[in-house]
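Okay, so here's just one chain, in structure tokens, the form predicted on its own.
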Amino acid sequence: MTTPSTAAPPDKVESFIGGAWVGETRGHCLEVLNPATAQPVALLQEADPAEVHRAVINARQAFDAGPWPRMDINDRKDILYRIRDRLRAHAGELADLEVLNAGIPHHHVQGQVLRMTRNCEFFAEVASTLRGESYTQSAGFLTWVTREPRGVAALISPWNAPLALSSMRVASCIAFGNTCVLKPSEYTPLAVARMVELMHECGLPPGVVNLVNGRGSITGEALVSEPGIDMVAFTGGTDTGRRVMASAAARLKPSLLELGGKSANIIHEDADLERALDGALLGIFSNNGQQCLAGSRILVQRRIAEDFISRFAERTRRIRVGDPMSPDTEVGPLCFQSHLERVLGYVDLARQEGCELLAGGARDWSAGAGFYMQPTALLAPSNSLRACQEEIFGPVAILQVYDSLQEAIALANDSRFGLVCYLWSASLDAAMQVSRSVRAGTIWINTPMMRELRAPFGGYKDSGIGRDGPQSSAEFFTELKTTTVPLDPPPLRPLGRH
């Protein structure tokens, strides 16, 4: 049985706009499941396009009329440290909340909660550091370039991580002056929402983050096909990203898309083998192994190959799923039924196309009747097969044996993802062949996933355009303008003077 919450969640979550709830009862009504135990927790009022429409206009005034774009930065700066501080007073809620709707296990959430307000933390400091240019080589002329907040952003985050990604978004889009709607995923909106109400006790303007509710293909839709959106950021999947940029390119909104993976984990001959073996357990199974950055193909050297895929297998088998609020718990359930149906079913289609089951495979009933599955390790005969090549997003491993380093990094880049990639080496050669031949856009040596704020994360090929970072967010959600003065009146030809 699930452990209580201590966070009583509401009945209904409904759309925040202009700086409070908006409390209307139109649109359809979506039952939010504790995929813990199967059960309804509370109904998501679904927005229409009305209602998109309506918190649209609010980011849009707010934007073109209100005080966030012209603020001084010091005083937008302590806006968003009086944000981080509310948010980490309330992390507790916060994380409770999140792991009731996600099922991601709490000592796991305590990690995202952290990162939450590190975010809000992060991004002020960047916007304070903008900087501008001068130029006064042409002679006789002084320009200067400035950047300006771009406008109003559609924020669209997933239900994998909704606090640290969907405060990942709304940071370093309203850091730099700018205005936002925000939806998350209709999975997974207790705590997304209390975040965004916590954000407005900390004298956030109203107006300046909006959030919307509901499907993608209703909600969605409508927020990227508005009219007053001047740019749209996208975390989710590689196949929903293609639409969303197709609907932005129609109106030549620009886009930040941060999508799937398939990434591949070395390990190596002389690899240190127990944190190795650590490692690619943490890379795969952390999460719940719902996570785009997932080593989900673990490639081993064939001279340690019997000993590792065993080892791996027996340690897969002994991982504890169960109760997301225990701190016993190593994994806990998918975050609904649909997609545990589609995990389940990659791993019938594995081993159709040849993979030797090695663990788990099947639902875990064991835990409950919420949406729990077995963690499951398969061993590949070819990474062509469907399961090599398609991003599972599940607690699946995908093992395969190869000869030498240059075979691993061509198996590496034999994807049409290129989001992150592990190696496992105590070689400095191999971590520099690795670093420079992947096709990927973040490489961990000898570490399982660690985020570099400072440092820009984004993927190669289908797993997105564009980069998350200091620079990177700046330069997608400011505009550059230039000015000229002379420093001197130049010469004009004097038309029509006859």
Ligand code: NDP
Contents of the next structure:
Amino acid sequence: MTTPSTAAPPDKVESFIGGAWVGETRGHCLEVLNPATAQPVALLQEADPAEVHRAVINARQAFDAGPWPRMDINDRKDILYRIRDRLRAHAGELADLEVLNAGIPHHHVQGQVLRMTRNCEFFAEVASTLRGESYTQSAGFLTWVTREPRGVAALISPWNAPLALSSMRVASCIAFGNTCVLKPSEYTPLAVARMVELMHECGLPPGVVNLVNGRGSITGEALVSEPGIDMVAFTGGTDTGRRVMASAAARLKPSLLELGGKSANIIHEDADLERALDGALLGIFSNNGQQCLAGSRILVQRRIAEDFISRFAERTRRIRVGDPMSPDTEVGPLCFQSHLERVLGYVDLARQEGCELLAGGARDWSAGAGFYMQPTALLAPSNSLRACQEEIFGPVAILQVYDSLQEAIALANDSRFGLVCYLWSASLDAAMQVSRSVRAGTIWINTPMMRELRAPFGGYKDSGIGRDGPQSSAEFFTELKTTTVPLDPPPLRPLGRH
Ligand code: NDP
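Next, report the structure of the form predicted in complex with the ligand; the form predicted on its own has already been given.
Up next: the whole complex, starting with the chain shown before.
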């Protein structure tokens, strides 16, 4: 990759294997677009199955014979801290590349870049405090249990928050001494490629982090079906996750799946309505509405519904859509053309299903030729509609009205997903009821999107299997080993001596 000194994108993104850019031109090439202009900004050289195999072989060698898994934890930690500092020093450049390629507003990307650096330091600390167990209860024996790195990981990440999500996967994997092959989305390779390059300027041994780029159906499938992989950690859509898990399971490889959501945001009648309104708008429209943890089903108690819904619609109409580089922009373009069409298709479907259009609903040409869409609000007559059951993954809020908190909880649970649930209420009793009864991995009460890195994050039901978090990541990315020694030579029955 040509290294940009500023946020200028490279001409071409290719694989990074064994500590170096591959530097070959063969096979399929894809255009990388700027979603704000719909214009190409770089080319992506797709890794075919042979190149993916090479990446896995390099990761395998780095694991089986390289220094990384055997390194003193303090030295490994030093490298992760150097990576943290280097990424931080290049935060502006990385943020600009991310905005250019993913269309996420700049102010929002800054938080994600900070998250990327926090992921490195956080998992360095977690790995350095990893503990084992020992057992002395059996007379004459000492048994101890150690955690060892599991091996070579296939890491697959989506396009909606490339740096934050790819760094989460990489940091939680390599901190425990594993090596990996990372495949980001074909739509958003730019900032992640630069991140991987910067990581290698900090003393990361070659082969510990390898990068392959390309379409999920080619590069992604080749990666998850590689025999040299020991585990798969995947962040993406539920249907893809199901295929990835089936492929890993066929070879008895464990998989960690962070998948989609259709989360309820319950606005109870006793909520601080100003804050609930701000929180509900942020919950659905931040990151251009493209977030797994979006509060995309907004459930409003009937007594406050008319007022809340009309104010929500009014604020939705006033959201500033535009160039994601501009500090004034609140919602940028969607990531790519076919995704925009898919999201607009859901708006049409929702209207055919009987939803009332309250705001937006169309492509927004006023912001330019990019993949812009008006932030949209729809009022749904029933939770059984496809618009209420399927993940739209765009700036589309579906509002519904409920009477009792029990009904709101039932609506929240009436979903195949279970990633998060939001509640806005002043009542401790309501908070306890929602916390106890909603089947979701995270419950946010009177706050939108507080991602506590120290706590597990992941989904119930179709929202995933496994969790990110200090303990759960350690469990996924390490193997347990039990070793027993006698304190004195134990008596052995002398078989065959007579
Ligand atoms: P996809 O499932 O389409 O893609 C995710 C990744 O998998 C991409 O890198 C994609 O490559 C790759 N991929 C696609 N097909 C295959 C395959 N057959 N084998 C291996 N890899 C494949 O999801 P999106 O990129 O559209 O991301 C959006 C989804 O991610 C949403 O459902 C969202 O909710 C979920 N998500 C979940 C999060 C969580 O923490 N629970 C966080 C963020 C997003 P390519 O794009 O190049 O085709």
